[in-house]
Amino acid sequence: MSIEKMPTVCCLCHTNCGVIAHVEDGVLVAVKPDKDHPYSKGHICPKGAAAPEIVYHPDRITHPLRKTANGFVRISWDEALDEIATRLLEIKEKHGAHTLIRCGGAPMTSAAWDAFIQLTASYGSMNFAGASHLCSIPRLVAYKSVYGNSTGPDYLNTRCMIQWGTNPTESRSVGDSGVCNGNVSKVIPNAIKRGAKLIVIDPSRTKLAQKAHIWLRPIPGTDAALALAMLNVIISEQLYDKDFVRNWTVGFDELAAHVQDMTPEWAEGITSVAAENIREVARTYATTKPGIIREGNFVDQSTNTVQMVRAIGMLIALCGNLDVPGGEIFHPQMKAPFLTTRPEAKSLSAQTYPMFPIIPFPCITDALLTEKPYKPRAMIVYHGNPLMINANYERNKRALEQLDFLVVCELFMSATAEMADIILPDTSEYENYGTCIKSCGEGSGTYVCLQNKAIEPVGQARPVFEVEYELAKRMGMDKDYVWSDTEGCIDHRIRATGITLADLKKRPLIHIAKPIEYKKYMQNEFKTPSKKVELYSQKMKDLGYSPLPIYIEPHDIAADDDYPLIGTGRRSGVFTHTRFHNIPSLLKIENEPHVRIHPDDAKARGIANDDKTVISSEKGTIEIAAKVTDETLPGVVVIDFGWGNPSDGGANMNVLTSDDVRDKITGSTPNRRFRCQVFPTP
């Protein structure tokens, strides 16, 4: 029988590359790159190519499961849905609607954004939590405070690229902020060939750092001092765009006075980066126009995230790189509220973190263990693994044990799913419809792309929106729904575009906005209280935060005799966060986690390459193989993140990390900086 070739998108990371699903007799046999897709242009990564292995893996969860004293047992969908509905209604009656938490993971699909959101709101709770305090949302909060929204990089026209705490060619996420820049493996190399300069700011010598014209290696957790020193150079040497500053900023004089003493020499003593190198980077970025600055998760996962990224936003604005070709561009965004009903209740963290739109998960952990401001009772987890993602694994485990009821919807048994009362089998991205919305960096505007349903669900897996609606019916909340299945939900989600799922089935990629226009602030102004770029934020001052970006010294700045090394993390692009460490083809690339340790530190401890080691911190201990390399700085060890699910047997880095100290604005925890010690295994 002939093979049907179906265009769709890969949803195993945020890049959402265009791919072709090859289906034979209803079976997904291969996934190939789509050379005609405007976003990825023929790119596919190992995990995208491994889709058939993921779909048909023997360990996949394919039936609803209930936890018993003797382990999990298979139950029917009716039993699962009836039990969930009954338990949730009992909890609402006894403890109140606000005690339900919806927890999500990285929103790589429309389902990951929206699943169980309406159910939670109809129930009466606005407690939406996840890993957002560790990924992108802290940066969004920072940029909104400076110029009202986030931006996307225009790699195709830039002449200077700063990659700050990010490694996009490895993580395959060059298309930041939903912006299409072409084949993600070639965008930066192609820009270099055109003559663009590459600056990498990263303590590790990544493959990207090896290609850089300039590479800075700050000590983890000190990036804010580096950014402030760059502002010092650009302002003191008058390298900023004077017309833009005069017409479109507020607080320039305050900022100039604020950074006057934050010289490169001051920053050198904090970051270990030589003062002359700081000056070189500042001057290069300010004078090589247009330019972009792309920051990554490394800066999210610190205790000074927002203030650090505010400084980056100010660098972008002061140098005239805001909403210009080759700079950071404001792309059109679809505005359509998903919820049809919204309870009056505030979220659990609304008072503690008023600028953060989602509950930082550490607030959930606090509430479960202290019962303040109240104790959450039930949690629905979709596309997430909060037990492993969050800092301080043991504390989070104790917290989740306090829940009265936990439901997890998953493909494979995760560390969080192991704790669930009910596990629901999720469909893969090839077993249901979905959409993604992107903006094309080549100037052709925003488009909606179809995530096609290529095959029927494996086993008894069900699309999540159909599961949600069935639960809503059982709980008497279906009146709040304008959809009853996946297709209806998609139409509801994209209604603001003026197109429907039926349109996408005929034409899987449809442009919905005109080509990119630049300097839109000339007509629309900035979406800030002053309508200008706010170098000084009165709103932040009113909320009790510093109105100017500041450097906050890491709490563990002093070396500890017991834990003299600084630990940080590495997220491999081979896997998806904590997922797919059980897939054979991916394990051929990276078969176990490692700790990267500098030769000087390894020699002092009697550790050789591939030796098993013990890493300890004040929070816990793990065993992991060593990779002795000068990729990392002396005194800094880099530990692979994402391992530790039941199926992979690897060490979980977050056994070592702490949630004791957090970013005051977002609750971000220092997952990328913690004190530790490494020993050879006895």
Ligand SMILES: Nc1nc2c(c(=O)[nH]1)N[C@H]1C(S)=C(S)[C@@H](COP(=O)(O)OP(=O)(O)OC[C@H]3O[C@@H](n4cnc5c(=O)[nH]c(N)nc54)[C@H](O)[C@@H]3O)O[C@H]1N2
Second form
Amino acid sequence: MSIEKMPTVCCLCHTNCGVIAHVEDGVLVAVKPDKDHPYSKGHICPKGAAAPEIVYHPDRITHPLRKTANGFVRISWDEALDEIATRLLEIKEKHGAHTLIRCGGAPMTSAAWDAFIQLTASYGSMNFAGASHLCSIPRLVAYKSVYGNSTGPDYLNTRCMIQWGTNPTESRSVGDSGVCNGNVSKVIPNAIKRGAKLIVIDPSRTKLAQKAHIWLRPIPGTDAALALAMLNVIISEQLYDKDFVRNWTVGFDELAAHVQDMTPEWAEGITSVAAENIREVARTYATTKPGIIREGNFVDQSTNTVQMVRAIGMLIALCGNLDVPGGEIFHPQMKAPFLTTRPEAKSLSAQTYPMFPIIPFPCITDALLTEKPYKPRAMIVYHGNPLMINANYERNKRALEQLDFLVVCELFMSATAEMADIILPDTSEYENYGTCIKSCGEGSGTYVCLQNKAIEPVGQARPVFEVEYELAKRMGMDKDYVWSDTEGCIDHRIRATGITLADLKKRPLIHIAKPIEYKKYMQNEFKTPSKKVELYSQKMKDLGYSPLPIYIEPHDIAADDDYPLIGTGRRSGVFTHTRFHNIPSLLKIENEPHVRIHPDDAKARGIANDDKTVISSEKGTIEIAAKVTDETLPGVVVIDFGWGNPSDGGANMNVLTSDDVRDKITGSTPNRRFRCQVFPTP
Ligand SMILES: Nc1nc2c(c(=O)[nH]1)N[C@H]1C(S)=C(S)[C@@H](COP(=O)(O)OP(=O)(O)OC[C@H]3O[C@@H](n4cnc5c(=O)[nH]c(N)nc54)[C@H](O)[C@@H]3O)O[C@H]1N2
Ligand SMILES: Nc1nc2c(c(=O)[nH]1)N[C@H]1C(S)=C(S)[C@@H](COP(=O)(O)OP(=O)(O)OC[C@H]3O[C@@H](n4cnc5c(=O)[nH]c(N)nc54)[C@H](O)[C@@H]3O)O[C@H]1N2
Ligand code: SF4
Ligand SMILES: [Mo]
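Output block for the form predicted in complex with the named molecule, input the form predicted on its own:
Next comes the full complex, and the chain you just saw is listed first.
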């Protein structure tokens, strides 16, 4: 039998590398890199290559399952769909449509964003939650408040790159950059070869930090002070772009007065980064133009996320690096309205977090436990593992136990799926069509690409949009649908691009953007209330937030005798979040999670490399092996994030994290900073 080779994109992380699915006799036998893909250029990582293991894993959920007193039992699709429709209609009747929550995760394809959105809206609920309070959206809120949108870096023309709390060697995938997982795109090394400066701001000595011309190591959670001190230097030394400030900003005088006392010496006391190094970085960034600043995911998970990122946005704007070659570019965005009905219903958190577009999951935890503003009754989880990834695992578990009805659509028995009443088996990315719309930092702009259907669904797995439509029919809501299956849904979703699924089947990657235009604000202005870059935001003031960016002390700043260490987390290139810790070829590369601990801290506790340790925080305790290394700062321990699903037996770092104190604007929780103590396992 010959092997059919089908171009597609890997959807196992956000990078979406171009790959070739090798199919023999209807079986996915291998996934190989696509050398002709314009951005990933023949890169594949171990996860991508492990796709056949993932698709045919013996633990794949391949039938609808119902929870019974004796565990999960297989049921037919009709039984599953009938039961879901009946229960949801009962709940609506008894408690109201607003008590349904749709929860997602960190989607790598459009389907993963869209599934069950229409159903939830047609039902009458605008309660959408997911991981967004921990991922990218806090940043988006911040950049919107400063200059109307977020940007993508122009690596090809840049002369200075600040990589701020991001670890592209292992992860980093924000669709705009293409700088991820090792060599997927060599944009950073290539820029260095061309003479660009690399500044890394990261408490850990990552591989990237080792390549940096300047490396700053702030104490986790203190970066806002660093950014404000950089503003202080750039303003007091008049290193900013005066024409841009004069013509395109509001609030410069207020900002200048505000940061006047926020000197590098002030920030040194908070961040432990030497004042002279803060000055050097501020001067280098302001004078080596054009420059980019790529902030990583650490900024999202903080009690001061929006104000910290606003300060970073102001650095970009003040130095004249917005929408210029080699700077931070506003990429054209496709408007893709998905909902065909938008009930007037408000989301559960619309009043608490008016600037945040979806519900921060901790609000749902609160509502389940306190019944305020009301008690959610039902939840549909798609492509997410909310029990594992939110701060304060124990509290989340107690909260999810309060639901009357939980439906989880999954590939595997995740910790969240284990709590479900009904589990629906989804098709994997190789068993169904999909699309990714991406913009790339290498100059050629936005493109749409095809996630190709390479094989038929495994077992009884069914494509989610078909399932959603079947449910809508049973609930009398199908009149709201302009599609009834995956193909129809995709065409509806991408119609604003002028491309159809049929086009993509012929040509799996189609660019939809014109060559990049710079300084678009000259014609279009900035999408802020004043139409300028807002260094002072009246809108934020009106909402009761600081109109100027501020440093807010981490809630656990005070030294604590019981929990003297600061804990934070890291991602591994081998896994994605809570996924793949059951895949044999990946476990050969990393077979258990670790805590990285500085030799001084390890010695003081009698901990040697590979020793088992017990880590406790005020929220819980985990057991995990130690890696003794000076990669991490003294006093800071770094835990591998994502382990702890029932199938992997590893430790979940979110047992230790806290949701007590949150970012005032987005409800984000400090999943990257908590106080803890580490002892050797007795
Ligand atoms: N402490 C700490 N917490 C964190 C973070 C951190 O750095 N530290 N990071 C945060 C961030 S940035 C994010 S984005 C979140 C991630 O949060 P999530 O996105 O919720 O985490 P995942 O592990 O990716 O969960 C995805 C689930 O979907 C399932 N799945 C995979 N493919 C499919 C599919 O095709 N169909 C269906 N139906 N299901 C599928 C997987 O089996 C998995 O159980 O975690 C956040 N939490
Ligand atoms: N292999 C793989 N790739 C992934 C993912 C994955 O789970 N696995 N997840 C995807 C997702 S959803 C996301 S959001 C991205 C995240 O990708 P990135 O944004 O690159 O985030 P991380 O890889 O977690 O790296 C964060 C870095 O911030 C540093 N850091 C921690 N605390 C602080 C602090 O207080 N200040 C500063 N300055 N630095 C700090 C850490 O040491 C770490 O090096 O990766 C995506 N790509
Ligand atoms: S980096 Fe790996 S997991 Fe991510 S898209 Fe590429 S091959 Fe897939
Ligand atoms: Mo994320």
